[in-house]
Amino acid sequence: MNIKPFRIEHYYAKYEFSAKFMLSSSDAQSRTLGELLSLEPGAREAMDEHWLGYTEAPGAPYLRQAITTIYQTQEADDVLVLSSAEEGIFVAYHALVGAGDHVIVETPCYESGLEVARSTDAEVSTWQRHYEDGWAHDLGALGQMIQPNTKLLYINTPSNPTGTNMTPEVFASVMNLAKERGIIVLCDEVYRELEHDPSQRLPAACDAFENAISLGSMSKAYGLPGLRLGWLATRNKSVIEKCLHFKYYTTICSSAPSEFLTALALRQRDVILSRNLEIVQKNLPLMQAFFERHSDLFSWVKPDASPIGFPKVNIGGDVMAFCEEIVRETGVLLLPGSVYDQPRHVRVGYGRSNMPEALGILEDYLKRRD
């Protein structure tokens, strides 16, 4: 297996834990272990009694049952628990495709969505979205990419890094096209349930048709990345079986405490998501106003889901150098878009409660820089 360096993680390794302000965070506001346990009476005592032996490789039955409550048509046996969405991407690609297959990947996307596909020796095409088109999806272009050996289509909605959701019409068209051509859809849904207007939420891909896989995680919309828990959900039993067999060579089973805490969080997900959405809805207008005040420097397609966005930076110089200058001088970390092959952009995050302070520090610096 040949795979390129993970540029996002290489960049974050330099700055993530030394920067004072993460103005590029991809996850919603987290919480302490004590805060999570306090959401349910008796949870702390139950945690103290939780057994720390091996767990079942597909995931504890009680956890898989809790995950099904997110969906409309899934049963516990339709869910495979993994240690994060990252493992889900790795396992799904390597279990389902290989040399001789063709994969289509929606871009820009989280780096592993593309690079892990390439590491399988499958032929990979990119279904590209463009800032100049408002990050719209070109269904005609997608249709022209499909080949007789197209095995899998990776999509991401709501999107990392743009923070935009597919329209219902596009989503339905993609699902229908895949169903007609017998293509597996791997839909990265880690930001699902953090739509800014919950009435605009799309159906889960796994509920749309039997050959679609929903990729979920506790990291992003729920703001609990420290649990390191994700999952694949699909009604295609063969997909679950193949991915499980591959998982035996990765993590085998998940962390017992993380499974316990994830099930607790999912039982209380309305409370968790409500708090996270409140922070996002408070911060997004502040971010929008900042970009309007600095329209000579930034422009963006305003997100409608998630705690992230992907503004264009209108400078003549190198955007990565610009980001590194900012973090050195202010302690405020932006993520350069070159890690998404979009070198004129940066990723910003507005899901943290300290975002207004970070934004104020960045604005003061930009004024001094002028």
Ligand SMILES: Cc1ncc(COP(=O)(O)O)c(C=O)c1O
Contents of the next structure:
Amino acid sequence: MNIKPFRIEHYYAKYEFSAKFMLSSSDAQSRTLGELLSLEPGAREAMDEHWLGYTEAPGAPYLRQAITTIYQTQEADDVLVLSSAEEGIFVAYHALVGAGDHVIVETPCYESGLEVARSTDAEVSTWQRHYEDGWAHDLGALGQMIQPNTKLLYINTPSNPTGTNMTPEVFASVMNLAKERGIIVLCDEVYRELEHDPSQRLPAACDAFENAISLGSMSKAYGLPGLRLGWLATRNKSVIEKCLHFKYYTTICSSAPSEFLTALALRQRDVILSRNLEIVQKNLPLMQAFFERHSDLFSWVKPDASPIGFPKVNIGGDVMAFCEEIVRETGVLLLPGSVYDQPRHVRVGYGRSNMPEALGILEDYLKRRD
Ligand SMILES: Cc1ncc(COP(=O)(O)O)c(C=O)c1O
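Following the display of the form predicted alone, present the structure of the form predicted in complex with this ligand.
Below is the entire complex, every chain and molecule, led by the chain shown above.
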């Protein structure tokens, strides 16, 4: 298997734990283990008693049951628990496609959505969205891309890096097209449930049709990436079966403490999501106002979901060098768009509670730099 270096994670590895202010993070504000346990009476004592043996390979039954509460039509057996969405992407591609198959990937996207597909020996086409079109989805282009051997379509809504959701019409059309043409949809929904207006939430793909897989995670909307816990949900039994067989070669089963803590977090998901949404709703207008004050430098399609956005940076020079200068001089970390093959953009994050401070520091620096 050949796989390219993961540019997003390489950039983050260089700065994430040394930069003082994360102004590009894609995960919502996290919380301590103690804070999570305090959400339920008796949770700490139950954690002390939690058995540290292997867990069931498809995921502990109580956890799969808790995950079904996110969906309308899923049963516990429709869920495969994994040690993160990253494992979900790896397992799904390698279990489901290979040489002779064609895969379509919506781009720009989180790098593994594209590069893991390429590592399978399948032929890969990109369904490209463009800033100039407001990151719109070109359904005509998607239709033309489909081949007789197109087996899987990867989409990501709400999207990393744009922070925008598909429109309900586009989502329904994509699902119908996939249904008609017998294509599996792998829908990366790690930012789902963090729509800025919750009434705009799309149906989960796994509820929309039987050949669609929803990829979920505790990392983003829930802000608990340290749990390293994700899942695939689908009514297609053969997909679950194939992915389970692959999982025996990756992690066998997930972490017992993480399964326990994830089930707890999901029982309390309203509390967790509403705190995270509150931070996003408070921060986003500040970021919007910042971009308006600096409209000579930044322009964006305002996100409608997730804690991230992907503005265009109107500078003459190299945006990567600009980001490196900013982190060096201020400790504020932006993510250069070149890691998404979008070299004129940066990814910003507004899901952290210290975002106003980070934005203030960036603004002071930009004024001094003028
Ligand atoms: C769209 C998308 N999918 C998957 C992942 C991986 O998430 P996890 O932390 O669950 O591995 C990320 C992480 O940034 C992401 O943005």
